[in-house]
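As a starting point, one isolated chain is supplied in structure tokens, in the form predicted in complex with the partner chain.
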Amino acid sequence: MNTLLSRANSLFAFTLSVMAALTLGCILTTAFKDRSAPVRLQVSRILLKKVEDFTGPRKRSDLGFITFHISADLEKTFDWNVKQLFLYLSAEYSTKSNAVNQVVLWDKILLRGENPKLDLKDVKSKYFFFDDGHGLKGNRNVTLTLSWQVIPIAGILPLVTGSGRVSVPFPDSYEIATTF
């Protein structure tokens, strides 16, 4: 410890070790917290079209357009170890060719500091709701759920599914919108 540089070195290394210990403490205070929250989903309009699928093999497939409302209170999921929440709305259904299909329709990044009480009306889907085939036409049960991924400052990233979900039937014919 005799020279200035060696003193500075030991000081800096000690500070970094202390910082690492504090980060571990921060992880431990929020590691076992329950991150789920109640969600209310409503679908307002569904339109089905038959379009050439440009995302895969070029055959004409079902393409759905959904407009929905979301309301959720996510205030409890934010704490000092959360940087942002990555929310996404996914649709799940089954067809003759596939037992389970899951498609992400919409997503949002919610930073800490923004309003955590979500109340969005008439949101259009952001991504294409393609089916590989004609499984959407007349499908009785398409379930929409809102899930989110918690992105912490330090630690594991938990994936949580919201508690509310809504199931809607798809229309039997193309180019005719059903409203709810």
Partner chain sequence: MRRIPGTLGDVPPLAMARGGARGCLCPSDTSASGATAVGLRALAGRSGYARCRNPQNILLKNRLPLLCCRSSPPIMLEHLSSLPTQMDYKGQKLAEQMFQGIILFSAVVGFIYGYVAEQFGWTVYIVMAGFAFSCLLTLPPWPIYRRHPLKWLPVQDLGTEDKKSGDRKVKRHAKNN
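For clarity, a rigid core is taken as the largest C-alpha set superposing within 1.5 Å between two forms. Here the structure is a predicted model, which means the values were calculated and not measured. Numbering follows the first chain given and starts at 1. Compared with the form predicted alone:
- Relative to the superposed core, residue 10 undergoes a Cα shift of 2 Å or more between these two forms.
- In this overlay on the rigid core, residue 157 has a C-alpha that sits less than 2 Å away from its partner position between these two forms.
Can you switch from the form predicted in complex with the partner chain and show the form predicted alone instead?
Excluded here are partners and other molecules; the one chain stands alone.
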């Protein structure tokens, strides 16, 4: 005859096996889903300043300010296995000293249950857009891209890039304005 501890151990092991099988089933039902969505980005204002860089040898560096609009419908990205989305807008450009520069300008966490349709107007960059030199001045190809990280309840964390990108030229001169 089995003791109480032996029966509890068997019940616990069986419960864990069933829960592991259910979790694997949940992962497989959403693992191969296409989570991309069309994105519309527009830039309404670009401001470029030359400021002192306090992180290095006291040189002056470029600091860019961008005001933008974002329109995206992320409704099909959400399903029963998605807990939240981590959205971020990044800028990518090249300079003489660096072949690839990537800077995150803005981010947002979109929880399940919130409105998945984004229609944001006149949003200013949340983070500083510094270049370690003068790579922004006169740069003709700064590409803005909206991407998101899908945070599931169970499964892998896919990184998705929106289908809409916008390339903007930066001005050839610095602004003297004190406010943005």
